[in-house]
Structure formats: structure tokens, C-alpha cells
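Have a look below at one chain only, the form predicted alone, in C-alpha cells format.
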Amino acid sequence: MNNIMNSLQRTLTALSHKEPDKVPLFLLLSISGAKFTPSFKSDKGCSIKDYFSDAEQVAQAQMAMLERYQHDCLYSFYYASAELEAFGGETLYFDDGPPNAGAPIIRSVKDIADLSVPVPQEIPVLQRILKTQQLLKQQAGDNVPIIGVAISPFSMPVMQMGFEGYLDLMYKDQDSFNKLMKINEAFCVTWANAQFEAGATAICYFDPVSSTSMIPREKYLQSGQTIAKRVLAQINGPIATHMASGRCLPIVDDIAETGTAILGVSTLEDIRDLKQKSAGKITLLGNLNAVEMRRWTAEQVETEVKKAIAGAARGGGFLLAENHGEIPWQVPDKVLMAISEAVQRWGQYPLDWIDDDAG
């Protein structure tokens, strides 16, 4: 039997391909925090916009769902649309469900010229994001991960264009492109680094237009590939690259080029097969069905626990989450209990029972 570690020693066993003393749980919690925060309105918490708008209120729901799930990352993500602020651009809020990119800031390839390096500690919610970090790492000092976020400069753009758009460019206009990648990458390196300063472990590089759902691997290896080592060889600190439920089996050696030291996958290819392609080489991340989930049993999330570990557990290499980076709104306090409780019965090392039963 393994000794008990601490959050961050399981991570960094299970990063180092390993086996730490169970099998490494993150449960990416964003949006679910104002659950866990008390409002004059309700007694239930209080709306998402709101939850947003306080960095001691984010890091405080932080810290009661790590305690109440016992899993093993701080998770200091607001919203995707908050890199678009900085640009500018506004943030659409729901009541259940993550806040959303409003208009394209970009309407027509002649104001990509207007556009510059914005400056995160200037940006009101980047602002509150460092500032959550900085509460997460005076509370949780080096016992637990502190995970940020940084959008992939060459992602960005279908938030700063839209998708049709951003198509067209990347496909037609290669100066241009050119252009936005060089103002994006020089902002992903500012607010990635700026992060790290202010107490996040690791940055997740969400990069889902990299995926093989988006593009071919061909035109990866020419953009998203090209883009992200150039990228992360000036960032200051361990890279989780993610794909959001994209595809990627067909590129990990290539993702793995890059120097990124994770990979978040996505349930829509067996995880026995990532693992197969990944060891040695990168950790993965993932891979339980988000939107599924929702609807889970006790009994569906044993099920589904025990697959993924048997699945890419062994031999350290391997965080358990959801395949998105993001657990959704839907998704109910009892199943996240079962899924920490199943972690606890299944994802002790040596993980003897896998011969018994999943062959």
C-alpha cells in the first residue's frame, strides 16, 4: 500500500508515469460554485453573473467543494468569453449554464489592424481571476494543484470572428491570419504567464479547433501544432493541453510535441486506445461523459469509474474527469459524491482488481 500523498504529490506521481497512491480525480467545477454561494435572493446560492463578479466569493466556493468532494485540483476557469473582454468583446450570461461569447468583435479582416495586445492586469475580470488565484494559493499553499486557463491563440479566433468566418481566413487569407495569430499568441503568453504569477499550478491550452473533429491532422501540423510550440516554449510553467470533447487519437504523438505535459480526451474514443498512444509520452485527462452525467446512477457511475481507470489507470500517466473541461450545471451534487466516493473504492493502488474484472 502506497503512502497517503497529498493532491499535489498524487498529480505529480501519476505526471511523472507512476503510480502515486490512487488514481489522481479532477473535477473541474466552474459555473457549480454558485451553488455554493450564499446570496440575499436565495437560499440556494446565487445567479452565475453574480458568482462571477467576486474573486473571494470564487475562491471561497473553490475551497468548500474541494473539501466536499475530496478531489484533487483548484479550478480558478471563469469563462471562456472572459478572453474576449479583454479584446473588447462582451460575455452573455444564463442561469444554467456557462456564460457565452456575445457579437464577434471582428466583423470584416480590416479590423484585425485595430486590434492590439490587451494588458490582463488592466481587465476587470482577468483582474478577479488573478485574484482568486492569489486567495486559492494562500489557502491551499502547495498541497493542491491551482489550475488555470489560457484559450489557444489559434481557438480564439471563433470567439473574436465566429466559426464560418474564422474558416474562411484560416483557409484564404494566410496574411491576415498571420496577423491575428501574432497579436492572440503574444496575449496567450502574457495572461498564461501572469497566471503563474499569481499562484496557478498549470495552465489548461484549451485548443479545440486543433482537434481531428475540426481539422485533418495535415493542416494541424501547418497551424494549431506550429502555433502551440512557439507558444508554449514561452510560457513559464506545466501545460494541459485540451481539446473540449474534440477528437484526438489520430495527433497525441503530435500534441505531445509540442511540450505539453497533459492531454484532456474525449469520450468519443476509447480511452484504452489513447492510453495505448499516450504512454510514457503524456498524461492524459479525462475521460467521463459530461452531458451523460447528468442522468447518471449510483450504479452507472461505478460503472463508468471503473471503465475509465481500467481503462488508463495502470501505470500512473492517467487524471480522471469529465471529457470537456467543464462540468456542467445539470449535473447533480449526488452524482459528483459518487463519483469521488467510486474513486475512493476503485483507485487505490495497486490496482489488483482490474485483473479480476475488466481482464
Contents of the next structure:
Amino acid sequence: MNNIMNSLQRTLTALSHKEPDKVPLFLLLSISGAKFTPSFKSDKGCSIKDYFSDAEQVAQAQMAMLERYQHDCLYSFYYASAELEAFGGETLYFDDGPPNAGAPIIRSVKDIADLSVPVPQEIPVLQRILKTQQLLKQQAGDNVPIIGVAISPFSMPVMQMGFEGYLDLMYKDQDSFNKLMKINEAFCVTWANAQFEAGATAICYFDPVSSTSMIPREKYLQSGQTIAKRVLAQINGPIATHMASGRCLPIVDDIAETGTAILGVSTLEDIRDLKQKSAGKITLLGNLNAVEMRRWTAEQVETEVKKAIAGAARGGGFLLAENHGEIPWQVPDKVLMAISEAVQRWGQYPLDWIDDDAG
Amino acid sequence: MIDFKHYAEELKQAILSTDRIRAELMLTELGDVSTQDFVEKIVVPTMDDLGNGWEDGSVAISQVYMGAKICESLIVQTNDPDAKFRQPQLHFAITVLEDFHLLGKSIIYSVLRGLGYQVDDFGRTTTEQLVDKVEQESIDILLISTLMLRSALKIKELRRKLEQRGLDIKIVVGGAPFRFDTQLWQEVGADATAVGTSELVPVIEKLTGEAKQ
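Instead of the form predicted alone shown above, give the structure for the form predicted together with its partner chain, please.
Full assembly next; the chain just shown is listed first.
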């Protein structure tokens, strides 16, 4: 039996491809924090827009969720379009789902010439995220990893110009593509490093466009991978590259070459195959089905948690999470509690039950 | 005698390598092939192949998108492009519910046009706008693409509002939430879902048969 570790020790041990005391559980809870505010619990309610307007409120909710679900990370992510706001874009808020990017800010290729690199400290929502990270660091110290987020420069244009326009740019206009990447890369590096300075332990580098669901491997090697190598080399801390539900099995080795420590993987791929390819090279983060889990029973939770642990947790190099990078608003508390309990029950190393279950 | 299988494979390879010129050369080589033969014997099997590849993970969405665009432009260059439209037609519309991720809609729109279905593109809509448009345009079959779970769940509300106005239409849903939760389309009251283009064609054929009755 391993000695009991704190969340940071548990995570770092897993990242070094060794077995900690138990499987680290990363519940990437963002908007769900609104349900943990005093006003949500009272009759007044707390809209998701209101929730993200107050950095202190977000930090308190993160701490409350850490306490309730006994998981292993604090997630300072607000919503993806916070970074679009830095470029002058708009965010659309809803009462029952994540804030979403408004209309693209690049309406024609000519608009790229007018873009400049935003300064995170001058953007209100990014200031609030940095403030949240400072508060979390004050409260959690070095006991719990604080996860920040930076959207990959290569995936950012989906919000900046729409996916269709971006694919046309990527395939037909290399010069303009390069100009946009130069701006996005500079912003991504600055933004990621500002978060480390504020207290983040690691940055989740969301890069779904690099997924083989989105572009073929050959294109990734020419674009997403080259960009990731350049960017990650300039970021002053550990990175988790996340495919946000996209597939990546054929490019696991290529992603590992970018210098990332962690890879967020999809439920569409078999976790055993992913583990086989990643063992000793890169830690897997995943791959519970985030959409389906809102209607899981306690029995289903146990089955899915056991399946993921049995497939990938042996030898460390595995953090249990859902596969998209954010727990949906519709996932009820009882499911999250059941996941936490299942990890407590089935996630204790050395995981001897796996052999027993295999018969 | 034209070897249609050979040309379908040639078109697929041109699409996978994003080689529009190669695809156009293939069309030139085919000479005066009829639009109907080109669509049914080359475009449909090619898009089916790409759709199957998307489902099994061997083809990326960028390739499906480029494929749909290339096929659409080739059809326009055939002898009688308007002849492809099926008669008589039911009234189709396609939309993205409540977000700006329009790629999936664009692909399906191009594929259906390529296959001879006339489709109204409603662009991005809310449930309220959609109910009005369905009524005003007398839509028979509505295709809805969503990216976010909350938008997918809104379809239940849409169905209720349509029923309140006595609008009994067929709804086909697609997009990430339905791909990750295979029971979701039934939960929201849709008539069908299709993960890729290869699943969509039989679904449409079945529903058009039902809608005509």
C-alpha cells in the first residue's frame, strides 16, 4: 500500500509514469461552479454570466467543488471565447451551458492584417482569470495542481473566423495563414506565461484542430505540430495538450514530440490502444464520455470508471477525466459523486482487482 | 464503356490529397458523361466512402468538407447540372441551432445539393426563429446541426413548439452531441440522426418515403 499523497504529489507521480497512491481524478469543472455559489443555493440564483463576473466567486466555488468531489485539480478555465474577447470578439451567455463564441472577428482575409497581439493584463475577463489563479494559489498552495487554459494558436481561428473560412485559409492561402499564426502564437505564449506567473501549475493547451478527426496526419505534421513545437518551447511550465473529444491515436507519437507532458484523449478511441502507444512517453487524460454521463446510473459510473482504469492506469501515466475538457452543466451532482466514490473504491494502487476481473 | 468504379476511386484520391485540378482532369477525361451518371455512379459512392472513413476515424472532417466542395463544383461543370434535381421535391431546410459552428451544416448542404435535393439554407437560427421559418416556408424535412449539448437539448423545445402550431414535420439531427450519445436523438424527439454523409442518404430516402405517404 502506498502512503497517502496530496493531489499534487499524486499527479506528479503519475506524470513520471510511476504508480501513486491512487488514480488522480481530474474533474474539469468550469460552469458547474455557478451551482456552488451562495446566491445559486438561495432563491436568487446565479447566472453563468454573473458567476464569471467575479474572480473571487469562481475561486471559492472551485475550492468548494474540490472539497465536495475530493478530486485532484483546480480548474481556472472560464470559457474558450474569453480569448476571443481579447481579440475584440463577443461572448454569448446561456443559463444552462457554456458561454459560446459570438460572430467571427475575421470576416475576410484582409482583416488579418489589422490584428495585433492582445495584452492579457488589459483584457477584463483575462484579468479575472489571473485573479482567480492568484486566489487559488493562496488557498491551495502546493497541495493541488491549478490548471489554466490557453487555446492553441492553430485552433484559435475556428473562433476567430469560423471553421469553414479557416479550412479555406489553411489549404489555400499559406501567407495569410502564417501571418495569423504569428499573431496567435505570440498571444498564446504571453497568455500561458501570465497564468504561470499568477499561480497556474500547468496549462491545458486546447488543440482540437490538430486531431485526426479534423485534419489528416500529414497536414498536422506541417502545421499543428510545427506550431506546437515552437509555442511549447516558449512556455515556462508543463503542458497538457487536449484534443477536446477529437481522435488522436495515429498521432500520439507526433504529439509527444511537441514536448507536452499530458494528452487529453477521446472516448471515441479505445483507452487500451492509447495507453499502448503512450506508455512511458506521455500521460493520458481521459476518457469518460462527457455527453453521455449526464444520464449514467451509479452502476454505469462504476463500469465506466473501472473500464478506464483497467485500460490505462497500470504503471501510472494516467489521469482519469472526461474526454472534452469541461463537465457539462447537465451532469448532476450524484453522477459526479458516484465518479469520485468509484475512483476511491477502484483507483487504489496497485490495482490488483484488474487481474481478478480479467479472470 | 465507362469504368465508373475507377473514376470514383480517382475522385476519392483527388479529394484526399485536396487536388482540385486532378478532380477536374478526371471530369475532362470522362467527356460527355450525363449528370445523372456522374452523380449516382461517381459522386455518391465517393462521398459514401469518405463518410464511412469519417465514421471509422480514417478520414478527417477537412477532407469531407473539401470533398463536398469539389463534388459540388464538378457537378456544375457537367452537361446538364439542373437535371440532377429530383422531381417532385419535398421541401427541405437545414440550419445550425444557436451557435456559429457552421461547418457540419455546410458539408451536409453541399452533399444533399450534389445528390439532387433542393435545400433551403436557414443559416444560424434560434428555436423561436426556426418555428416561424418552418411555418412560413412550409418545410417538410428539417435538418438540424448542433455542436453544443445545450443546443441539442433545445430541439425538444422546438418539437413542442412545432406541435403547438400543428406543424408535423420530419426532423433529422446531427453533430457532436448525437455522435457521443447515441440515444440523444430519440430523447429530443427527432425522427432520425446520421453521423456522416453515408448514414444520411438512407435516412433521407426513408423519410422522404414516409413524408410522401
